[in-house]
Amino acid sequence: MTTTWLVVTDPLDLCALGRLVPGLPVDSIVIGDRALADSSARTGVRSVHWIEPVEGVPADAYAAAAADIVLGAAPGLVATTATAPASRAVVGVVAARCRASVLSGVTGVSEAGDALEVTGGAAGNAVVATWEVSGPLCAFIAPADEAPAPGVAVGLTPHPDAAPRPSRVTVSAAAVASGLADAARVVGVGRGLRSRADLAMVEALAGSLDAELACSMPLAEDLGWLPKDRFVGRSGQQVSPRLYLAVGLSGAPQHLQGVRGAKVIVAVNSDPEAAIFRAADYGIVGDLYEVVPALTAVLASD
């Protein structure tokens, strides 16, 4: 039986539970306030080990202490989402110490004899890949749509002596809102864009529409072409504009989750079979490098 641990430093991490090995007990290590620990205790896990950060100390500083607790149980699987930096830090420490395999974008885990069978998206979620992993596995789980329904709470095991690494938050400043939440029009861009310099072309289109600019998660998280508060999706911004213009976006489920409140979706993609067209009210099949300047020119002439 695989010993399974869930790392929780953010409520969204609880949404990983539905992807884990069905029927196997899960232990949680929680770094956060009492409310987060109590929420974790009501999700059907076997136990909750709780570290409450000292005021002014970031959760990441407890990564080594949390890893000590997890590794003391000789885990076969350690999982979290890729959303919270502190959760990633804990899993990283565990993986380094026990020389575990690490997989991201995982959508399901099951037992296959003495090994684990893992499924996940590959090639930009264009295909589903299956891996068989022997030995410890650290997995970054694609979160399910929602956390398990609250049930009977298990008791908490606090760790008041958990020592953080010497780091403190010295300055906190409110981030400037992106404006996406209240925007009437949004232009979203995806991996169909070939280079960062070409963003100027899409920005011109957004300007001609008096629209906010958004993007898919890879453009913000992986490439850094736009700030992270500009990516739209299940784990990013949720938008409800009157018009959402999707440029060079394939229509991955994670992204579509963030635009399901849009009144009208218009898609531009060179692939007539792209999933985005199934969600769109109107579609333009064509090269965005031809379509976007043409649309901008028409709008500018009005």
Ligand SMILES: Cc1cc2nc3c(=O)[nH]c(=O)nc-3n(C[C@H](O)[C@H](O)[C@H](O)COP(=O)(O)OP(=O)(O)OC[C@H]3O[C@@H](n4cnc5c(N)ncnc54)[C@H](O)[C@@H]3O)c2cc1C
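Small disclaimer: the values here were computed from a predicted structure and weren't measured. Here the rigid core means the biggest group of C-alpha atoms that line up within 1.5 Å when the two forms are laid on top of each other. Residue numbers count along the first chain shown, from 1. First, how it differs from the form predicted in complex with the ligand.
A displacement of 2 angstroms or greater separates the C-alpha positions of Glu273 between these two forms, with the rigid core held in common. Core-superposed comparison between these two forms: the CA of Gly32 stays below a 2 Å shift.
After superposing the rigid core, the C-alpha of Ser250 moves by 2 Å or more between these two forms.
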Contents of the next structure:
Amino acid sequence: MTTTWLVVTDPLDLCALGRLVPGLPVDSIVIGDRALADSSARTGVRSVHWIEPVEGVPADAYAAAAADIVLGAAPGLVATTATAPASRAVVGVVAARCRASVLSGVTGVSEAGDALEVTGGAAGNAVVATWEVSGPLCAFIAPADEAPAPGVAVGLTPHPDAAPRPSRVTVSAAAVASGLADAARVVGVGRGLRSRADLAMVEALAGSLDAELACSMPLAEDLGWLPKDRFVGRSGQQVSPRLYLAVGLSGAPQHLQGVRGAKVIVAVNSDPEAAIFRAADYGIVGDLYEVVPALTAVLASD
Amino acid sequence: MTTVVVFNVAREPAAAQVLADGRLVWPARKLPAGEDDHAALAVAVGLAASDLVGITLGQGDPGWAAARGTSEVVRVADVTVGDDDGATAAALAAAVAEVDGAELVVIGDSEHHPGLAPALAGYLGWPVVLAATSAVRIGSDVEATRRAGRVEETVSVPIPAVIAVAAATEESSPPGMKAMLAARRLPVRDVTAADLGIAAVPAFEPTLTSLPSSTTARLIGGDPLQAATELVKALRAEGVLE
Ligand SMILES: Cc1cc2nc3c(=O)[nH]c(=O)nc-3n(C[C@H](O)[C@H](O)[C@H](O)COP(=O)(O)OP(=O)(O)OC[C@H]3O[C@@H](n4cnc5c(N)ncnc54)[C@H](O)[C@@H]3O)c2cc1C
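So the form predicted on its own is up there; where is the form predicted in complex with the ligand?
Starting with the chain above, the whole complex follows.
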């Protein structure tokens, strides 16, 4: 009998659970603080093996120790999300030691006879793919929107003897709090804007929405129209507002990586083929120089 | 004391061709460089105390790395990149073992292959720093910087180690034509899976692919004022304006 494991080093890893083989018991290995272990314990997993890192030692340093625990139980499926480096590091050790297949972008795993049938996005979600895996599988799951609703907690199994590899972590710079991370509404502006002076028009819209102003990377890095802590994306800020309004932004994948947590995405773009419309919930195809003042006016008259 | 840089082993979605029936066709012969490769190469050049050896697979372009600072490239000619990062990592680890004195491996940390760098480290039995943006050698350690949530942190690990680098931008000054041409004359050592003692399994691919159900935005038309009015109404109904 093989076992199914969930690797947890970040709260988002818990959102992988909903995509796993329905009804299968799942054991979890947590590297993190007590709160993370406790929230894992309430997700319906069968067990929580818990490693608490020593101060100054990164969670990644316990990857081999965590892998030992998983490998001791003949894993057939080891799942996590691609969010945290430490979860990925654990999976890497497990995969090598049991020569597992490693797939990413996974949205579902089910049993098909002796094999596993895996579905997910391939080529950056350009297609939906089905893979068949016969050996052990390590799967990076595209997190579901929500973690399982908290239920009855199982007991924790602490592993105080888990030995880290020699490694140190220090916080070298706390990112300046730009207010973006916690904003309920964010207006993001891109290169569709023709001049710096026109920012005032977008600022007025942000003001009437009680929203924070953000931008794409080129506006901050190349043009310098907004401070660098205002650009959103894989290299910039991560935002998770209830509303993200993208104005004159093409919707490059690197930008969209920063708005994955947004509840509703709205796009204003003059190009009906712009990628942003594939990521948005609502869109207006039009000239931002007409649409933005119109939106501001409608909001003001409300 | 050799530094290795692994390159051209990520399949960027932009390189894929999606056919009308949902089939996916990847370039058979040459993969474009991965988005993170240039950043990995720059970090590797900075870390290399002496030789910098490039490693790639069958679809890699040795000249690309040679023009950016590798002194030699080892190419595993009959292994290509598939969806299984574990299989790719196993082949790469076997190639690293062929490099005399390899003690530091730098690789692009592609978001499309989140398991590749960790599994490579797993096969080598070395620690890994993932999502690094820069790295320096301090004595027998490597100190790498990375973003973790809202803070920037520095992680130090002892050598031997794998450092996986995530690019923050496009390459700012790619080598010119002259450097590219000169690079073609630098040595390439082609090896096969059999030379490395591993099985030459074909790239792992899906058994089936289909087009996703289209999830485009609800488009609101009409003149700007009308569209704005309708949008605001819809957003109120969503409850995101309060
Ligand atoms: C390694 C790497 C990391 C990166 N990280 C990030 C990142 O973190 N964040 C980020 O944002 N980018 C990042 N990028 C850059 C990214 O790839 C895009 O180049 C960038 O996001 C594009 O910005 P944009 O949408 O403002 O500009 P463009 O792509 O030029 O889009 C402008 C849009 O405005 C529209 N438009 C033009 N005029 C009007 C008008 N009058 N009315 C309405 N619409 C109009 C156009 O149709 C177009 O869609 C990264 C790139 C790389 C290679």
